[in-house]
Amino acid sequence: MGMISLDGVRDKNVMQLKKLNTALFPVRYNDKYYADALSSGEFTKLAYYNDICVGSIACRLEKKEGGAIRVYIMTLGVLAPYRGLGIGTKLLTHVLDLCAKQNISEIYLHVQTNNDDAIAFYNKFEFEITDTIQNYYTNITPSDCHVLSQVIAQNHRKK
């Protein structure tokens, strides 16, 4: 078994996140994405497998009316040769545990409608399709996305 470790994203290693995103996703992310990722603190992580950077999760913290925070997962990805080793699970459970500790009750993301692997992955963590948005993506097909959401029970996995 290889060793999986998580590390925070900071100015000095944000290039790692940029490289991963280029390898993983058909979308180019702008400066605001990286600013949001950096300002989310512990909610954005790089994953290392035997000291090789192989995956990441990047979140944005959003204030709702009334001041409650919800978490938007901007990206979660693991390089293809390293999938199925529990790395994505470790990244997502890290964020879900943080939500529970900080009493954040809502977390959501967008997934391309044909991305069955991702939808199945999030279903394992009790995310549900709560909406579908037509023409969400530009320049990729299909252009529609599902919104996957989870409302986190406040007694969820209190450590």
Second form
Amino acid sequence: MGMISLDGVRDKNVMQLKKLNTALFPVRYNDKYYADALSSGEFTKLAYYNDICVGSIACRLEKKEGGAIRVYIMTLGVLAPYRGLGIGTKLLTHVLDLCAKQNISEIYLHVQTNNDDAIAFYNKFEFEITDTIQNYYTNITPSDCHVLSQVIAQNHRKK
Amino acid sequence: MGSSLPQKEANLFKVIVKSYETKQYKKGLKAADAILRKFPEHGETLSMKGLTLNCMDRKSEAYELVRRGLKNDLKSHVCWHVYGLLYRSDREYREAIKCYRNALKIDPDNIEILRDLSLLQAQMRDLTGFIETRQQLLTLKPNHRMNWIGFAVSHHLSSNVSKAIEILEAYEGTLEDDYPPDNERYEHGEMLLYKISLLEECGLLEKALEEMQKKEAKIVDKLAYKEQMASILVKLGFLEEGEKVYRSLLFMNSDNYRYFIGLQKCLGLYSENGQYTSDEIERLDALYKSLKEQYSWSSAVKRIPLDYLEGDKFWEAADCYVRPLLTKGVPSLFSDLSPLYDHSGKASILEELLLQLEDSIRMTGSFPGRTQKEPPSTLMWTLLLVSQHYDRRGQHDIALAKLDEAIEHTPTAIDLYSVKGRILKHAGDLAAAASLADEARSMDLADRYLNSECVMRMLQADQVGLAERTAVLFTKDGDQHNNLHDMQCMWYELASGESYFRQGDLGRALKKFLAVEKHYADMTEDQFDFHSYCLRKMTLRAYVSMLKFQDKLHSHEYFHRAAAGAIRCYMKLHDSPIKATTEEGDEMSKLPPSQRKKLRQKQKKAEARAKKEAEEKTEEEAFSGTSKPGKRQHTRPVDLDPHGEKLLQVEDPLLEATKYLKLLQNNSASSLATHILSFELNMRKQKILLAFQAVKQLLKLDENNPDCHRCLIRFFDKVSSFPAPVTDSEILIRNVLEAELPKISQLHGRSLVEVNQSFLEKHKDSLMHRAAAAEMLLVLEPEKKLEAIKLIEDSTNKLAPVNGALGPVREWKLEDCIAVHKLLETVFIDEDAASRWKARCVEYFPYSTYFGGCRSSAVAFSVNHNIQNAPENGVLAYQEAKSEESHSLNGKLHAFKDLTI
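Having seen the form predicted on its own, can you show the form predicted in complex with its partner chain?
Full complex below, order starting with the chain above.
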């Protein structure tokens, strides 16, 4: 019933990402977050539904020891009225596909321990809880978080 | 040409001419210098050298050489022609015409000069001269198509249409039967269409029709042919044939409103004022239903029925019309529906309909009577439409509440922020409107429209500096002002000038207003190239309509606003002359006279230096630019008066104002503002009879207008205070007035006090009329000040007859109430009454910053000391500065997200 499309984040439209984050998350992100998102290139995307921006995925590319790159998902979110339409799935699969294409083997993220919906969502995409960090958040309760991660097999999803 | 020179030099002279025509100026200059080495005083060579230098931006040398050349050879048509060309390049057309005429005295049959002269005559609308010159050209070269056409056009322009037709037919008579050749088919077809439009213009409709049928095969522009055909058929009353043509036009373009109107006319179903009988409505309904089946993709065919349908049928049609557009998300939907609000009945139906749609989507996710779920965005678009509906009806609080809900729903939809800004502007909070427009802009920095809208709002809120910095983001090279000027960005210059005027900065205001005036002068200039181009290309219909457009160019609204603005500036300058306009001026007045003189000398020197530097700079660039001719045009003299301070130092501001008033009187005679300005200006100039003319014009246009009433009373009050006439002119004025007086019906046998009283009686329910009557009472009987103030205060703000479903609307307009407040403050000079008025209006207009309404940003900001904070998703930042500590902003926290810090 609606058209979903993805678009990159640039200086000219980064405000859309800020608007989404303001609406979606109880945290105010700092300049570094946006700098990381902009420099991650294709790994950060806005999702449009009938030409309205309604969701986003923002990633940071991290260099591991030895020079390999891993992807950290900073945020993934869709405006409440537009959930359940496959927009989150489209955003996440875009990033997973990109990882496979670029032979990036590790992708991970943090999630608040009580956020069952999110954990279930990531489980569907073969993410697993690999660690739990106490007192990760300073201003929200519960303050603990899980680390969800996935090791992407080489050539997996490759076209 | 080049006569009286030996062979070698004569050849060199030809080189100069050739080089000039091919723009190889350096080569031409060399050849000229070679001749001048042997014959230093040869007139024609001197002239041509001057003309060449003129093209190399060496103006002063050019004039010197051309004049010297002419002096040495007064009998040479070349020298005169060159002199004319030089003047023409400086747009001194009258001087240029004189030169050409002198050249023609020496060489009457010179085709080139005649052609150049005819262009100038067309430009200056010297129609008699134009006809003469074109006739001469035709006689000299009758085998040239352009000469026939030019002669015909010259007659058309001086309204001799039948003569123009005769000439075109004579021209056709010279053509072979197999004309035109393939490469001239378009031009010939245009000529035929032009001729047919002339036949139509002078009412020879049968002949026009016959001509069309005969020449159909030769007319290339089939669309224009059909449109012309339809128009002639309708005028002849051949409605059935007309219908056929309009239907075939609709087949080509089913979204052209003119074709629908044409078709309705052919069917006898068209009324100018949109009023139809119920029988007509039924037939219209049937017509559009069948058209809709045929053209299901046309939006016009769906939109037009909303104009004539009424009642339940209107409801049904409107419902069908808006639903798909709400699903799709069409931000311009409200402006599409907006004209329907002129019928209050339709406005109420729309209100009910929209609320029903909103309700249904909110509750069930579908439109009423449907089971199919709408996309989530439909609710947001519906809320936007409902909000704009309430804005239009003046219920700003409901409008804003609906909009906030939409923003809460989809905080990323940019249109919501733009519209919120617009509503806040209507509600009287210009600062908040600007800040919302800025928020919309920030969401898509690549959108020029959002940038422009934001700049406009900032100017309306008198944030000129900020507006300028914002506008610059979209002008090339970041070269700010000059560039906006080059782009003839008049809305910007007007809004900026009006803002400076409000802030009392008359210099900058004048600068902007005069810049707009300059653009119109440039547009008049711009037609010059078309006189030759259009005749050559045969785009005659477009050419003539362009000339007619140019003839009333200065009646355009932007010019009207600029001229009115300039006149107001000059009048203000006259009322309170500025002694020391600049800061330096203030400083100067503190200094002892001896030092003052020194300082002044210093300033003069500095100015001269700046000017010289600027000139040198342009000249340098001109030299370096000769190798790259394209670049040279971009250099411009440095603006020596960026703040318009020099504009303020006019001898006689009222004289300057008169120039612009004349343009208004000639071009905007049907506008009240023109005559009100004329009244104000002529009263200041003590031109009694001219002021009286303005009063007469005003009464003719609208005797019930409050401002017209003011002018009437003020004029006769002033006249009655004059002492008995002594001089001849005073006696003359008195006599004229006495002769004219019986024609003013308002004044028959009544005193001014009575006139004012009866005006009040007649309009006692209108705030602005009461205010005008009160003000005039104060003028006539100053001792009745309290009574006058009571007149204003006794006005009541009634409920408007349109009855909104969600609350009452009052009649008074914000701008009127502000005007009344200013009246109490500055004319009645009564602080108490003014503050009583303010206290009353603050209830009616809670968003108004002027009245300090409780919901306006003026109050919110002063409480929170928080103006700098950017607004947060459409909510002006009343909260404290946000940090990571701040919690829910939009109330939706969890579900489907993860975070990191």
